[in-house]
Each structure stands twice: as C-alpha cells, then as structure tokens.
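The chain below stands alone and is given in structure tokens; this is the form predicted on its own.
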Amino acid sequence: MKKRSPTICPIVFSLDTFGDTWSLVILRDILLFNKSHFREFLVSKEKIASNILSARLETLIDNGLLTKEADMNNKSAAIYKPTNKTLELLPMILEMMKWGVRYNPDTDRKSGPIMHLLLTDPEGLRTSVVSKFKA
C-alpha cells in the first residue's frame, strides 16, 4: 500500500495506517471471527486475493497492529495476532458496523451471536474480544 507523505492531519494517519478496505476485513477476522492464519483469511466470503492479502498482512505489521509468531503445531505457517493498537481500535469497529447494519438493507441481523451482541450487548461484545486477546 502506498504511504502519503507525513500529515498532520489525524484522519489521513489513520486512513494510511489502517483505512483501507482489506485491512478492515483482516482485523474484523482477528477480532470478531478468531481468523489467525493465512488460509483462514483466505476463504472469507470477501474473497481476497493472496497476493493482496499478503501485501496487507504485511502493511499492518509494519504499522504495529498485528504481530507475526511461527505456529509451533506448523512449522510452515505462521499466526498472525492483535496487538493493543488494534485491540484500541475495536471500538470504532463496531460503530463502524453498527452504521452498517443502520443503513444496509442486505445486511443480515440474524447472522450468529456477533450480530446479536452488536445490536443488543455491544459493551458486552467488546469487553468479550479485548478480554480474549489480554488473556
């Protein structure tokens, strides 16, 4: 992904940082989904594409919101994990999905136990992922 030139202007920082639509997904995964590993990512039903996917793995750890471990049970995968920047992050996601659910009308409101804590427990929600990853 290609950097701006520094910017004193918080939102163009945060859209270069983590802003784009693939980054989103990738840390909604982490986040509300438990994806940890490449191919995880891979089968989203957003259908990224693997070199896109890589590129963007790779973005959000050099912007330090996601670490990089080798996975000891696959010495050929890796797993990839929020860090507190990200975790600092999970609730401008969920507003963000929030405004979705809002104004989409194809958006499923039935589609599990995420989409119910969001419109009924979002606190709840939040305080259950952060807690997961502080563990």
Given for the second form:
2 protein chains.
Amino acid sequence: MKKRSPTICPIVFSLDTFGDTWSLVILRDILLFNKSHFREFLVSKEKIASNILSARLETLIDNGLLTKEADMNNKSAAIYKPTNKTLELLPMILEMMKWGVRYNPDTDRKSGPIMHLLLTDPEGLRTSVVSKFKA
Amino acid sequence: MKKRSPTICPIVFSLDTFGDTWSLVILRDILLFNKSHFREFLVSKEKIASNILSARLETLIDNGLLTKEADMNNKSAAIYKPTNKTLELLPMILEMMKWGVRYNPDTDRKSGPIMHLLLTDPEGLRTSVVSKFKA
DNA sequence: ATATAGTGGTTTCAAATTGCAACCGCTTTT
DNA sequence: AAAAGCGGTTGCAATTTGAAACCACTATAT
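After the form predicted on its own, can we look at the form predicted together with another copy of the chain?
First the chain shown before, then all remaining chains and molecules of the complex.
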C-alpha cells in the first residue's frame, strides 16, 4: 500500500491511514459483521486475495487500528480486534454508509438490522457497536 | 482507477465512487479551497500527476460528483464544480477531518478559518460550504 | 497413531495501475 | 509575432495488485 509523506491535512492523513481499496472493507467486517479471523475476511463477497489481506492487516496494525492476539481456544488461530482509534472512526463510517444508501440503487436496504438501524437510529447503532468491543 | 462489480454494500459503493488515493483530495480542493481549474489542482501540496488528475476528473464526472463547464472569461479554460451528490458528502468528509485532526499530530490546527470552524462549529462549516455553491 | 481438515499465512508471476517527464494544440496576453 | 497560460496526452519505467498454488503448524476425527 502506497504512502504519502507526513501531511498537515486531516483528509490526506485519513486517506493514508485507511484510504485504500480494502481497509474499510476489513473494518466493516470486524465492526459490523462480527468477524475476527483471517479466514472470515477471505470469504466476504468482495473476495480479497490472501496476500493482500495479509498486507492490509499488517498496515492496519502498524497504524494502530487493529490488534492481533492469540485465540486461546485454538493455538493456530489469531483474533483481530478494533482499537479505540477505530471505534472513533464509526461516525465517519456511518456517514459514508448513509451517503452510500442514498445514492446506490443496489443497496440492500431491507435485510438485517444494521441497515434499518442506520436509517432510523444511527447513533444507537454506533453505541451498540462500541459497547460490543468495550465489553 | 479500479472498479468492483455492483455491490449491495453502501461502504463498498462509496469506496468505488470516491475511495481512491486522489478523488477526495480533488474534492477537498474544490469544496474547501475554492479551486476549480485543472492547473489549480496540479499545484496542491500532494503533487498529483496531470495524467492521473485527468483520469480522476473524468471518473468523478462519470460518477456524478463533478460537472465541467466552460469558463466564459477564457475559452481555453474549464471550470469544475461539485454537484449536490458531492455536497451531500460533506458530513462524511467533516467526520473524516475530525478524526484526522484527532489522530494526526502534524495537523495544521491553527492556520486558516477552516480548522477552527471544524472544531467549533462543523455544521456551520458545512452550511457555509453548501451555500457557496448553491448561490 | 495416523490421516484429514482448519488455521494463518507466503511465494510466484502476469497484468493492471501509477507516476514522472516530455510534449501538444489551442487561447490569451504582451 | 512571441511568450505565456490553459487543459490536457503520450511514452515508458516502476510499483502495486490479484489469482493460484503452496506451506507449516495445530486441531480433530478414525
């Protein structure tokens, strides 16, 4: 993943931190779809390649957005979790989703409680995601 | 710029629409720094190459985020303007900026009224940007 | 204990994208 | 008539991506 030099612009900083094709897809899977394992990220509809996934997880950890810890139930398994830095990204992610729903005619509006909450009570959705990981 | 297939996910839709390395930098220059000409985008600190700029402007127009019109003061000049679709992206952009300011120690917090407004009255900042283009 | 399947990856390599630099045609200014 | 401004395009090398195969280790089933 390409990097620009240190920037004074908050937008560019954000783009350099998570603004590639895959990082937000991974964070979505973690924050909204309760995924935490390498293999789970591989099977999402967007079909990320395992080498790319590996690289992105590494930069997300380097950027302080994810932690990696051992799964105590399975020595060969790793668990990826969001940090506070990532949870504080939720307002932006929810605004992005609102915009996406508004302009993407293919949006899956009905299925699942997430889309419904997004449109009726986004702040409630945010706090419920946060509390899921603060627990 | 790479594209994924039609998606039901609002996040992926957003990423496919403006989620590359340069689109939000261009939109920032237009929305916040009052730029509208090709040459103006070229001289921003991030140093976008002219061929890439050309390609991005084209996809932004194709995606309905920009319009291109002739500059009546100069036959060889073009003016790029944001659409409503872009103005509705401001909530997301402002949340992205808030997060960037919070986590980027290099952020230029003092200079210019934008950073001050972002932290004290983001909604006022949003409406002032909108009215700038609705006028 | 032995084989099978699950886990988190790495390696290889071709194809696509990016980025730099030079160049271009048209218009406006001097 | 010359020079500078405008919005680009072209050519090409370097980087990044993506698909597929492969791998070492762990856990499970027989």
